[in-house]
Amino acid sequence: MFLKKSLYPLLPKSYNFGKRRNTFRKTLKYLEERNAKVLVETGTARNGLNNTKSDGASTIVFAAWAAQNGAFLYSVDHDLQAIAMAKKEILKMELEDSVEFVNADSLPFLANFEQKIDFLYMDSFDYDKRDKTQQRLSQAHHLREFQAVKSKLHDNSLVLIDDCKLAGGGKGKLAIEYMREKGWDITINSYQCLLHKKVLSEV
């Protein structure tokens, strides 16, 4: 059993979320406090609930939370195989009424999204620990994602960025710098980085 690293009771105790567990737990608590309804994820969790410790299984986590809280998740990815694998798990868990998968490039999807977003999770363009060119491309892409969607966010919105504590600054380096210039504050600065505008309570 992995009770200390699980997200039980949202998901069974046997799933170990490793370094993402505490950030996920706190983020979901903040979403509940803020009555979040519209959730958007860039980068669908490729492996469903397999490899939760290394991959995070974010799509399943947010879809399960959405199902329990009357919310809805939009998960966008350009890779049809990633979507197919996540969708298989979603159907198995009977969460299909709480998530919509979109096969598209995240930038036009975000720019054309028609609703206000309560929660944005950025985990798209892969980041390489050794390839500095790939690192820069990933960081620039995540910055462009935020710039594309910032008008759809509001004072109560939360933004969570994955893979931040990596060599070279991680996926969120440029996006976080830009967001802080625009009045966003860091709530959690860990492997994942959570940012907000309106002050959050302690959880």
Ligand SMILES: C[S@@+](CC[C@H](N)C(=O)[O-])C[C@H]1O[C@@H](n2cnc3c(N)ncnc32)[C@H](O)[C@@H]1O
Second form
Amino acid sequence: MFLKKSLYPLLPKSYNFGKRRNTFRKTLKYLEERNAKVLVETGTARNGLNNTKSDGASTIVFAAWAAQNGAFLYSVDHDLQAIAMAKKEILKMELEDSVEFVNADSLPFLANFEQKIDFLYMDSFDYDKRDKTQQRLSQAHHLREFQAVKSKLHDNSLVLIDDCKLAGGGKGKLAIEYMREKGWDITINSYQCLLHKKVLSEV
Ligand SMILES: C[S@@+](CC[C@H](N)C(=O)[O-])C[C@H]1O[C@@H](n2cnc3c(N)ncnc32)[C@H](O)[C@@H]1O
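Let me have the form predicted in complex with the named molecule next, following on from the form predicted alone.
Now the full complex is given, and it begins with the chain already shown.
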């Protein structure tokens, strides 16, 4: 049993969320406090609940939370196989009323998204621990995702970025630099990085 690393009672005790467990837990608590309803993730849980420790199984985590909190998750992935794997688990857990899968490239999807977004999770273009070209492409893609979607975020929105504390700066390096220039602050600086919009005091 991995009770210490689990997201129990949201998901069964036997699932180990490793280095993401605490950030998931805290993020979900903030979402509850902010009454988040529209959740969007880029990069679907391509192994369902099988890779909770290595990939995160984010789709299942956010869909389970959405089902319990009257919210809804949109999960975009350009790989149909990734969607098929996540969908299988979602159906098994009877969470299908809380999530919509979109088989598309994340950039046009985000640019054309028509609702205000309360929570954005960015975890698409894979980051490589050694390959610097792949690192730069991943960082540029996550920056472009944020730029494509930023007008749909509001003062109470939260943005979580995966795979940040890695050699070369991780997936969020460029997106976080840009977000900070645009008035966002880091709430949690860990393997996953959570950001909120700075609350500006009235003058
Ligand atoms: C690291 S995995 C996502 C892991 C998932 N969030 C989890 O917690 O299990 C990255 C996913 O992003 C998808 N992806 C990569 N580039 C993409 C793009 N431009 N648009 C949409 N999906 C993309 C891949 O197909 C892959 O399934």
